[in-house]
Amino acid sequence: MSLRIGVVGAGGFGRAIAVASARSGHDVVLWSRRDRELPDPIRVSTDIADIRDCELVFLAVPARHAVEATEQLGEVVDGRHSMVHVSRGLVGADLKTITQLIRDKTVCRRLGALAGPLVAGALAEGRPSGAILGTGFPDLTDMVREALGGAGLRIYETRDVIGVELASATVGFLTVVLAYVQEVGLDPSTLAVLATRGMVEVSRIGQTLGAKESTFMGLAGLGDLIAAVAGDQRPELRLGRALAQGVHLTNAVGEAGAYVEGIDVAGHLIEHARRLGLETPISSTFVAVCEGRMSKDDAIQALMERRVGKE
């Protein structure tokens, strides 16, 4: 079956999906700021009206950018589009979904969010791999695993939509901060404390925002962050790898080579822990590195010396 499909957004992961989309027959059109050279037979258009006639929408900008995206695509979808969004941020310090704002700018009701391990360069050479959607809709599932084809993607569903955003969003954080312990040549036995504490932290706020903590230990969290771990080259990476040796954040994120949500996304996780009275130590810890309040050497003293309690 040939799919109408739309991509908004014409990032690594934009160009990904519509490689991906096109390789499997669909019919595709990629929305972008400017003109773009994709290979045929994808359509590249500035015009954002050119999505109207897709049945399925990928949503493929970051999050400081959604809110703009989503306001014009507000003009040109309608109850009948399909829409799926990769971001790995959230907006704003009240810490609002894709999907939520997707609700709050359009009239698109069939939504879902894909996350987890699944990395642009994997899914446009059509190397094997995996990815969560959470949605309410079991047919949009169908609809994406069309999509984007391939024997060797494999798409799991839950119905943990905000689990799915929220996991995704704080995965990015913790890889800045495992690459940075890696960097700084800590042995494997302290990337593993910091990744599983890390990852409960995170689950811990996310359940006050009604997310569950299996998602968190799935695709989404768990498994994403071992794929980060083991070394897939996203920019979180490349961020935490520049703050271990010294450079100034301003400068890591321009080595990083694309914009890390992760940094925004954890000032606001604290801030919304600290008003429910819930402790983020390594959260919190690495922010104070990041924003040069802390040096290194103190940051690992303080986690060692933390008073240890049950798991």
Contents of the next structure:
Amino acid sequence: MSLRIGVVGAGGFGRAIAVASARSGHDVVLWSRRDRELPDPIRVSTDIADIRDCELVFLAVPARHAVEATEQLGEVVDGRHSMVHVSRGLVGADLKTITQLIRDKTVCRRLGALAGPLVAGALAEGRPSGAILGTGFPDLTDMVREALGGAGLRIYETRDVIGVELASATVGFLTVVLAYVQEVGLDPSTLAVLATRGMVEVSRIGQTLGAKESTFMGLAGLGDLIAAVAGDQRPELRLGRALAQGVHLTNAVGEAGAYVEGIDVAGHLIEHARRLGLETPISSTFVAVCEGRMSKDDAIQALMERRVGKE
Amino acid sequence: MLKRLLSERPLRLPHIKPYVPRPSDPSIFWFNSERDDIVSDVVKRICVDLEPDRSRLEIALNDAAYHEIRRLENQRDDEARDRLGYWRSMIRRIGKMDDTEQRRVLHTIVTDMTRDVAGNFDPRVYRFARRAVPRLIGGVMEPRRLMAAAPQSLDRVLRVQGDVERLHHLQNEGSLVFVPTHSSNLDSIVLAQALEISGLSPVIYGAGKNLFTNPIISFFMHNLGAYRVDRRIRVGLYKHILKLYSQVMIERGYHSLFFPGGTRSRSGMIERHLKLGLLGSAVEAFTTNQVRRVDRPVWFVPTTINYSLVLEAETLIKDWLMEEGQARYIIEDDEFSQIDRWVAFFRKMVGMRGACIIRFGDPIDAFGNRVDGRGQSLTPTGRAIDPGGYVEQRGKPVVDAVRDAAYTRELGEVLAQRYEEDTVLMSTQVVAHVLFRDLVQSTPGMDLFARLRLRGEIGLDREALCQELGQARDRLCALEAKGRVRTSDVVKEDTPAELLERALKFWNGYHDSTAATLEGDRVVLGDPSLLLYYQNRLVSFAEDIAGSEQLQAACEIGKLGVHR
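And the form predicted in complex with its partner chain, for comparison with the form predicted on its own?
Below is the whole assembly, all chains and molecules, this chain first.
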């Protein structure tokens, strides 16, 4: 049965969702602030009211625009709508996730967070890929599978919504770290240690916010990180490389070509961990490096000198 | 023997002439005339669900027999003597029974259990209780005024806050489900009185069987619409019956009360992880009415019960610290069962302005949305929406247990948030927090249990303490302005010195141990576990109300609440 699908945001991922949904035979309306050209039969609208008739809404805007977008959506959605977001960020210093924001700004309750190694290109072109949907509503998973469809896309489900959102947000930062390490020429074994221990570090913080460790070790966390390190051309990789070449953070962000939320997220996570007395050696060290407060050599030395514990 | 008869069996007054409810009577007045119908409705739904599937039916019967045999073997009482034989004989025969026999047995078991759960409502007992309870409690507080204007004593102690007018209107339009925080076994009595003085209808509620062990309380429970919850029964069918009974009552418009925390907060903290069973029954009641096109909405009233002094504080915190909260789920030997503690408690409360505050929060629908006075669900910006949309599939309302369970989890999150926002912090809690924070600050690196052993060893300068108290109070008021929490009038209006004096007066002389004492210019900390209990109400706000010097200690206190 054909679904009425709304996509909010006309960035790379928003357009890919619209294309994939239209290919599956659904009615698709894509809301954008500016008029855009998209292939038929996707309808592009600049009027948020056109989302009202949709059953399933994909929110595909960066976290920094999420407040404004959800406020606008709040005026048109109600209990009939289901909403799934694909943001990799968190909102503000209190680490608010996008589903929490949607709950605050709208009356939509059937919510999900789509994350994992799925990238816009694979989705738009229908290449084999996989993703994870965090939701408490199994029928929403069925809808998303139906919407984005295709034999090549495997969408797994978990009830750990906050875990998916936190893992996805922290992978952004870890990707910057790993790109940095690759660029300065450290061994693959160093890369592996930083990736796994970094994931353990952020998962420990995530658990204090209600996330499950297993989610960080699954598609939303390690799975996504593997795709990033394998080189799927994310802006975080460009940012990490630029920083390693000695470019200042402000200019490096420019070179990344897109806004990278990972550094802000890491800063807020470190602050949260500090209040709870949790250690964050990898995150703290690399935030200091990114912000120019620590040199590359000092950072590596500081991490290598730490006491080694049990895994 | 008499005690057992009174507590185990529903004692009812004889009826010479059945009471015919008037249209203006609250819905609960119709309960007795509908009781048999309600019991059959519950039995029918369970049987219709299980009968078509022989394997599920057989599992349900085996589960019932197995758990009842285990319970009765452990109980070794009169009930065991009466019933153990029945279950033992039944468990041997289940596999050999044909379909008809299995269905007949299921029907019998479910009917017996549902009848045991279902309550009774006697308008005469209700009217008597309305008059007698305030007088009795008032009399305990001020014996000299027993025959005069005793109820005023209770009114002085008990304050009601919230938009009662809105609730007045909503109670005529749909089913109200009061979902309070739970600190004490007095909660249901205090809440019943708060409903009474606010002119709101009485409610039905599930009362733990432990409350029925006191013959007088048992008599009132049996006759005021309470349904009986025996937590010792582990049978799956029984749990199903309890939820369905609650659901059917709400569907039929009976206003209800249950404590989503499940049990009294052992730590004194505001509940965060709520039990979703009965909450789910109310969500499903909404869905069922929608599917049946019955225009009877269900609204939830988050309610906080805030005491300056908690009757069972010492037992509760001890239990939490011993990590026996689960094992001793039903505490039967606490202060609630000791009449002398009641007398001491109420005497202490009298004369203390606003010693107990019941706050009825703004009502919400089954999906956590605010509801206006006309019963309309509202978006955050005030647009009215149809809550029926939440249970629609392709434009039609449908029953979907998995979806409703997900809505219930969401509702639990909203309630937990609302509990924080609607908690009214009392003088004893604020003072305890500042004292406990000073204890943490002056013992760096020490663990919680080592700190709790420091009785009478820490002395604080009174003037410095009052200064900290004033700062903490000001910061709490700033949080209140942002809608994060509330404070009592006493906390807002008293000077820090008065607050300190008031808290000490509340504690000392009621609790067996001493929380703190004044010794000249110094305040000496007594039993830190008592301070811990009262200060635990503030763990979520500890960092927000700390100055830079106390931040470290506040963070440590905040950590207590991370896994609550």
